[in-house]
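This document starts with one chain, in the form predicted on its own, laid out as structure tokens.
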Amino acid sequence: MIHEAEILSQRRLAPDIYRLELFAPRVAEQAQPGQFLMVRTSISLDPFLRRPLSVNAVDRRRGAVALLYRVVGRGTRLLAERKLGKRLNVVGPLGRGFTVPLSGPVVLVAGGLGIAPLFFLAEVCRQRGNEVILFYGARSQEELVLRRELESLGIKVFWATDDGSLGERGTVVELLKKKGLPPAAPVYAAGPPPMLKALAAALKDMGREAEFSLEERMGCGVGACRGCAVKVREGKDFVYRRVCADGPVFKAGEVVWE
């Protein structure tokens, strides 16, 4: 489960947003949409904690795995400085991923870097012959990354930006409510907590359930430290579940949004 992965490419997609491709055949063979890797970002133990990064794409033939991330602090800044041919120490794939449908249309809702796990899900669904409809929103056009790659998948995309620079002006949740959903199509979403909270409320009003990939800070990535616990409903009670080990994918209706 611990791998020394060679860096195959490091692409800057937008200010502070990078796509990293690794040669990691065992990870590529095992990874499922919605799972993640815990990545050591430097060659030393400083920073001590690994960073959780969703598996963004897999090429099993080449043994390659892509990760999408934003530079937000020292750890990810160090990761962005890592050079081609160098090796990264990674743990995974980890977590419980999405329930991939066998057939029929699917709806994906991505906010910002929520596209990271959903792109992998879209790839797998298209390989199975599913029709894929994506609602994708961000603050501006330049943060709507992987547009060319999404186009190559042959999926239908509805765009939303806060500043109106591409697609509808407003949030991706507002866009979804405007366009509506195909009947009975399963819904999958990933993005920042405020977006997921708003989407959960909208889907509840529509009488629809969904699977959400949650974002939380993680310490260990394997459930030992319990630093990423979230409150969920269990029958009439509330319990805490670990995003890393029990998730990161949960049903939208079971998460307690506070």
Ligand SMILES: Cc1cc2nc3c(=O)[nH]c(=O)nc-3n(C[C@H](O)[C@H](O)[C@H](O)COP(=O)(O)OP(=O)(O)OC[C@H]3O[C@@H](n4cnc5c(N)ncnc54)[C@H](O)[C@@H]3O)c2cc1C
Second form
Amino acid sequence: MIHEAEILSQRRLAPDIYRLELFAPRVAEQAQPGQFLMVRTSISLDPFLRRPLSVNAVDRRRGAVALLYRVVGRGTRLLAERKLGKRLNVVGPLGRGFTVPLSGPVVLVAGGLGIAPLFFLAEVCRQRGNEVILFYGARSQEELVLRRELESLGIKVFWATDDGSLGERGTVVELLKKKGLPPAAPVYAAGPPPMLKALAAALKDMGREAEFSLEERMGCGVGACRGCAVKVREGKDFVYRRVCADGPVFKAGEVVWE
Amino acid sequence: MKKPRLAVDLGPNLVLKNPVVTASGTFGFGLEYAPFGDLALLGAVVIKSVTRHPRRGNPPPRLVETPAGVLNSIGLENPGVEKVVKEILPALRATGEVTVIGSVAGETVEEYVEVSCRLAEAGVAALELNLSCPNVKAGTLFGHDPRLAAQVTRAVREALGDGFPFLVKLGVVGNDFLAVARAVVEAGATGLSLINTLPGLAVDVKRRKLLLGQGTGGLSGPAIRPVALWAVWRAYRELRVPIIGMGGVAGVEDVLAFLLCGARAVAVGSGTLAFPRLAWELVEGLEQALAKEGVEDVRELIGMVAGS
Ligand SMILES: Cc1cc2nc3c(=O)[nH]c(=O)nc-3n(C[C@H](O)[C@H](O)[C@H](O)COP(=O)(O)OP(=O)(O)OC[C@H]3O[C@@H](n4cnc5c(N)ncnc54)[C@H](O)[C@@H]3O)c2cc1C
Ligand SMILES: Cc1cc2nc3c(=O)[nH]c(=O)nc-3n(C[C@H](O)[C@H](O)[C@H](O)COP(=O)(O)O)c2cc1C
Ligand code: FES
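So the form predicted on its own is up there; where is the form predicted in complex with the named molecule?
Now the complete complex, all chains and molecules, led by this one.
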């Protein structure tokens, strides 16, 4: 489960967004959409903890695994500085991913870096023959990454940007409400908490089931430390579940939004 | 080269095959780390603290990183002693010959006694009484007051009978921890586990509020190592009882440092979060380090820098 994976490539896709490819055949073999890796960004004890990053794509033939990340702090900055040919220590694949129906259309909703796990999901759905409709929103055209790769998957994409530089101006949730959803298609989403909260409310109004990939600060990533709690409904009460081991994918309806 | 002897004892009725154990709360119930190595190779698995009833724990965020450390306010989330005894310990035992040390938390003397007895009946090799959790209301109540600490220790000793090994786990902030340590040793504890996390907090400057959901938390990791070494060194000099030392262990040198200060065993806590195989690596690394230096028996090192 612990891999010393060689860095095959590292590309800057937008000012703060990078895609990194690792040689990790076991991960490529096993990973399911929605699962993540715990990445050691530094070679010293500082930063101390690993950083969780979703599996963005796998290439089983080449044994390659892609990660897509935004530089937001020290860990991700160090990651962006890691050089080709050097090794990255990762643990995984971890967590419980998306559950996808064997056939029929599926709807994916990505906000910002939420495209990281959903790109992988879109790929797998296409390989299995599901029809895929993707709603993808970001701040600007520049931050709508992997556009060419998405288009070459042969899926239907609706773009949204906050500044209107590409696709619809506004949020991806507004766009989805406007366009509507094909009947009975399950919904899969990942993105920042405010977007997921708004989406959960919209889907509830439409009476739709959905699966969301959630994020929380993590310690171990393997279910041991109980650091990554998310509030989940249980009857009239609530319980805390572990994002790392019970998720990161949860049913939208069970999450209690604060 | 001769293989060094790694076995250590924590009192007359508990021998560990080596001095490397896991720190409560950082290794789950052991099962979470079974995919990373053979649990039977570790000196012992100290499980997450257990209470009488299930506890759902504190609101998130529960954990933030700090310079060379971790600040947590988990709030003793655990499934309660019933489930631990009926489901979790049997599953843990099914993985092999694991030496299990139970960890007990509670809000009353009765709760400590009840949970201790149930874990002991379920066959754990020893117990740790957590009198020092900074993240729940009554958590440090017992650990900061020598009289209350002695009272709960005495009650557990009476309930468990004379021979059963149990250690009391303390932090070092509050009243002079040595007074508490002395009181629990006199009240019948086999030894001490030092140290629990130190109180701390982080501020979300942008939102102008405390970062952890609960407000305050406990600091662990390499950042607290010197404090932990000092506490072990002090307690060893004063009391000469078996000690499990912990706080920021990240490498073999840290294990050696704790042993030299007087710890008979060393627990790996936050280090496991960063390096899942750390405990196993330390067992191997310790053996190699001793062999290289010609130390035949790890016990030679214990307390070497703590004078007489
Ligand atoms: C299961 C999972 C999958 C993820 N997948 C991806 C991915 O594919 N791509 C990607 O770019 N990011 C992903 N993330 C988020 C990513 O882990 C964080 O952005 C990263 O850990 C930040 O590390 P850092 O050291 O750069 O920032 P830090 O210095 O640790 O933090 C930078 C800022 O972000 C805040 N912060 C950090 N983590 C969180 C959090 N979990 N919730 C709220 N605030 C936080 C910090 O307080 C600080 O203000 C994922 C998170 C999880 C839990
Ligand atoms: C996430 C987390 C959870 C913890 N839970 C417990 C617990 O339930 N009971 C306990 O006695 N100590 C608990 N501790 C404290 C550790 O066992 C240990 O005493 C402390 O972290 C210092 O060691 P370290 O620096 O190696 O982590 C916890 C620590 C962390 C980081
Ligand atoms: S990060 Fe440790 S339980 Fe999820």
